[in-house]
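Given as C-alpha cells, the chain that follows is alone and in the form predicted on its own.
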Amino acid sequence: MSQTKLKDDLARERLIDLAAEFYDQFEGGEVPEMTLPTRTKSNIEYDEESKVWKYGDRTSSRSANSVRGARKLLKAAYTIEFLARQLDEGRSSTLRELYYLSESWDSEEAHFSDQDESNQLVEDLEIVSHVTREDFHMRPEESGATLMGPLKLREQTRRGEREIHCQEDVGEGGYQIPNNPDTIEFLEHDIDFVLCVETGGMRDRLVENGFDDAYNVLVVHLKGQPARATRRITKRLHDELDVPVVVFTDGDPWSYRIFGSVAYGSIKSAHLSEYLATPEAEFIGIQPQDIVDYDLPTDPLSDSDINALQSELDDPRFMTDYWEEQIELQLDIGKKAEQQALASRGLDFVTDTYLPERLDAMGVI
C-alpha cells in the first residue's frame, strides 16, 4: 500500500472516531461535547525550548448543552461525513467549496453562515484530530509560491510520479509549490542555502541576475504572508537538506511578521507550529540601519506602522538585542523601505553587492 493510501486511511480512520465519539456520548446518555483548546491570544504561549507559538492549557467546549453549540456539532458531524467520502473517493476540495457545498446539505441546521465558519470548522478538526487538513484533501485557494534553484524532486500528481528540477525542467516563473508539499520527495540538489523572498518583482530580479545560479540557492516566493505549504516545504528543505534558510523582505513591521511566521510560526495556526515552523531561519530583509547606510528610497511610517512596531518589542519573536536596536532605530527615524529600493543603486546591487556582504557577514557564504 502506498504512503498516500496509508494517510489517507488513517485521516478517515480518525475523523469517523471523533463521529464515534460523538455516538457513544449520545449512547452513554451524555450531552455530546467536542473539547479543544481556547484559541485566544490570551491562551498563545512562545515555547522557549522549541522556540513557535503554541496553545496553553486552556480549553473550551463544543457542547449540545445549547442550541448555539448543539449547531457547532450539527456541521461537525456533516462535514466529517463529507471530509470521509471525500477520502473515500480520492477526491479534493477547496476551503470556498464546502462553505458552498453546506448549501446543499439536507439540514439547514447545518449550513455555513459565512467561509470564516467553515475554515474555523476544519482548523477544529485538524486540532482535535491531530490531522492537518492537507491530509483531509482540503486545498486553500492558490497562493502561486513558487521555488526556483538547484532541487530535483519527484511529486506525486493524478497521472503517476514526474520527476522535476527546479532550474533545468521549469520555465522562469519556478516550479509552483504543491497544496500538499509532504507528497514531494527530494530527490538531489546542490543548494547551499534557501532564500524566502517576499516579493514577486524582487524574486524576478534575483533570478533574471542568476543569483540562484551564482550561488547554490533555492529562492523561495513567499507572495508576501507565506502560505502554509510555503512554510512547510521550507521547513522541510531545513530539516532534510541541512541547509539553512534566510528570509528577505521589506523594512517595515508587517514584513518583519512575515519573517515571525516562517521562524517562529503564528497565532492562528498555532497547532502546528512544530510542522510549519523553522526557527533555525535568520533575517535578511532590509533593516533600518539599511536604510541608513545606504540612504534608501522610503516612505513615512504610518500610525498603523509606529503602533505595529511598538507591539514587536513586546512579542517575545522580537525580544533580542538585534530586534530591538532595528525597531528603536526605525522608531528614531520615522521611515520604511521597500526590497526594491536597493534598485537607486543599480538594478544590480541586491545581487552584486547587498545581499553578498550580507550573507558572507551571518556566515551563510
Contents of the next structure:
Number of protein chains: 2
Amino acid sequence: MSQTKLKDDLARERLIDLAAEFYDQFEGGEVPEMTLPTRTKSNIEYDEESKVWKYGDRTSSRSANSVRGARKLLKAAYTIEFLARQLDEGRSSTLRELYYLSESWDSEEAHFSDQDESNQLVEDLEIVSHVTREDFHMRPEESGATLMGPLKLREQTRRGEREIHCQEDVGEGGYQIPNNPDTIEFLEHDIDFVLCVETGGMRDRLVENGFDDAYNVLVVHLKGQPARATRRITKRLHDELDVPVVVFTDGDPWSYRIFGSVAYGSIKSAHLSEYLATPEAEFIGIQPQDIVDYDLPTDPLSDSDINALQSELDDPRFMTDYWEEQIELQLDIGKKAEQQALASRGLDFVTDTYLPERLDAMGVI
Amino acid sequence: MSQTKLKDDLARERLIDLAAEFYDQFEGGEVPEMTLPTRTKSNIEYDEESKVWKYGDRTSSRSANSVRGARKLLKAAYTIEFLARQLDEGRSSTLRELYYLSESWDSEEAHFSDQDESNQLVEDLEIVSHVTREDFHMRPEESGATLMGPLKLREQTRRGEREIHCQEDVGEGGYQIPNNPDTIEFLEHDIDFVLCVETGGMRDRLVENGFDDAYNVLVVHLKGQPARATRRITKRLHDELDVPVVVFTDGDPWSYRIFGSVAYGSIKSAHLSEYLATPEAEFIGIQPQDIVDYDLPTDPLSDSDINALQSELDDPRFMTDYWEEQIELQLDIGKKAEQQALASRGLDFVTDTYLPERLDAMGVI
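Condition change, the form predicted on its own to the form predicted together with another copy of the chain:
Full assembly next; the chain just shown is listed first.
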C-alpha cells in the first residue's frame, strides 16, 4: 500500500512541477510553452540500448503566443489540478469522464471542445511528465483481455489483496486482466513461455485442448489489437519471469501490426515503448510461409491488404530480413489465411502439429 | 457430470432424428426438405404466455428439388454428422472452425463456400431441432463479459469444478463469463437487483465507487451489444434468483437496441427468445427525459440516429407508451447523451444521485 502511495505522490509531484514551470515562465516575463517530440513515423528511432523505438530529436511546441495556444495551456492547468486531486484522493477516472468533467470547471474557456482534445492533452502530459496515464489513475475505456496458465499472482484491489492462480482459481474464461496491471505481483509460476493469441476462437481452442497444461504455457488473449493493459502485462511477464514471448495471429498485414504493437509499440505512443513493448517477442505465425507449407485455406489479398503490406515494407520496425522475405512472399502468392484456418486439418492440428513444429523451429521448445 | 451427459445425448438424438427424417423422405419417394419459420420483422409475434417475441406462422423451406437446395441438405447432413461426433467426444468448436473444417470433408460438394453459409446452417439446425447452438457445443467467437457483485457460483470446467465468489475471489476486472454459462450453478447470493451496464468506463466507475457493495447489486458488463453468453446469464439470474434486472446504457437509438436485445431478443434469433431474453428487464437510462431533467452534455442527433429512432417507432417491440413518449421527446429535442456524460456533475453523481433517484422512481429500491 505504501508503495502505491509513494508512486501516486511521485506522479502528483511531476504534474505540479509542470504547472510550476508555466508559473515561472509567466513570472520571468516569458510566454509559457510546453515542448514535445514530433509524433510521426519519420521521427521514431531505434534505441540500441533499450531495443525499442523512441521519438527522435524533432520537436513541436504548444505556446501561449496565440489565443488557441493559450487556451491549450489553460486546459492543461485545469487538467493538472484535476489529476493532482484525483491522485491525492486515491481515485481514478476514464478519459471520457475527464472530457465530460471539464464541463464542470468554472472557466468556460477550459472546457474541452471534443474528446480528441482531452485525449491528446493527457498524452502530452504523459510525454512531458514521464508519468504514464495509468499512474495518473486514468483508466482506459477498453478493458484488458484474459490470462490462462500456470501462474499464481496477487492483485491489489480497492477491496484488499486477492491471490489467484490463473488455472486453478478461475473459470474457463480465465483471469481478467485489470485496467492497471501494475497492481499485480507475480507469486509463483511454472511457465515455460508466454503465447499471445489474437482471436477468442483460437484462445478457446488452445484451452480446450489443454495446451497451457501440456506445454506449461501462459495463454494471453490479445482480443484483436491489444489494450495497453494487455501489452503491459505481457512485457512484465517477459522481463520479470524471464520467459520467451511468442505471438500467434492471423496471417494478414493487420495482424502483423498486432504483433508489432506487442513487440515494438506504436508510433502514437513511442514515449511508452519502454513501458509497453516487448522487443524480444517473436512472431510464430500464421506466416505467409505457413500458407504454402501447410496448404491452408486462404482468401485473396484485397487492395487495402496490399497497400498495408507495402506500407509495412517502408516501416522501420519491419525492416528485417525475416519480415521482408515474408511480406514479399505474401505479395507474391496474393493470399492471406486466418489462424482458425488450421482447423481444415482437424481440430487438434494446431496443438498436435502446427504449434509444436513452429516452436521447435524457433528454438522455444 | 451425468446431467451434462444427458443433455449432450438429447442434443445428439435430436440431430440424428433430423438426418433420419431426410432418410425417411428419400425412402418414401419424396423430395427431402426442411421447413423453417420466415425470419423477418413482419413474422415475429408477441407470445402472451412466455412474454417474448417469437416467429409467427409464415414458413419457408429448404428443398432438394434444385441442385442448390440439394447441396444445402448435403451440407446439413455432413454438419449433423460432425456435431453428433463432437457431442459424443465431449468436444466443442467455433462457428469459424466448422467452416474451415468442412474443407476436410470427402465430398467437395459439401464444403461451405463462405462462413455466412455455415453460420446460417447452424441457425437452421437450432430452429428445427429446438436445441441451442451452445448445446451443440458450438462456441461463439465473441466472449461474454464480466460479473461483479455478491454472488457465489460454481462453474463446471473441463478441469473440474470451480467455486468463485464474484467479489471476494476475483480481481478488479471481475468474473469472466464462460462461453456456455449453463455450466454455471448459482450457490449463494446477496443480490437485490442486477444492473447491466453498456460501457466499460461506467462499469469501472460503479465498481470503483463500491456501488455493488452499497446496494447489493450484481453489475453485468454488457460490453456494447451483448454476447449470447451475457444475455443467457442475465436471463438465468432473473429467473433463478428472482431478482429485478435493470439496463443502463447510453441515451441513443443504438443503445435502446442493446436494451432491446437483453429484454426482447433479436429478430434474427427469435427462436431463442425463451432462452436468451429477459422480458421483465427494465430500462433505467439514459432516457431522453434524463437529458432534459439533468441538463446533460449532449451531441446532436445524426441523420442515421434519426432514421434509427423512426425505425424503432415502427418496431413492434418498442410499441409501448413509454418508448413512444421517450423516442418522440428525443426526436423533438434532437439530442443524445452518453452514460458517462453524468460525469459533468462530478464522478460520484451517478452513484450518489442519478441511479438512486431512478431506481427509486422505478420501485426497484
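Everything quoted here is computed from the prediction, not taken from an experiment. Positions refer to the first chain, counted from 1. C-alpha atoms forming the largest set that superposes within 1.5 Å between two forms make up the rigid core.
Core-aligned, is the CA shift for D47 between the two forms 2 angstroms or more? The answer is yes, as the C-alpha of D47 shifts between the two forms by 2 Å or more after core alignment.
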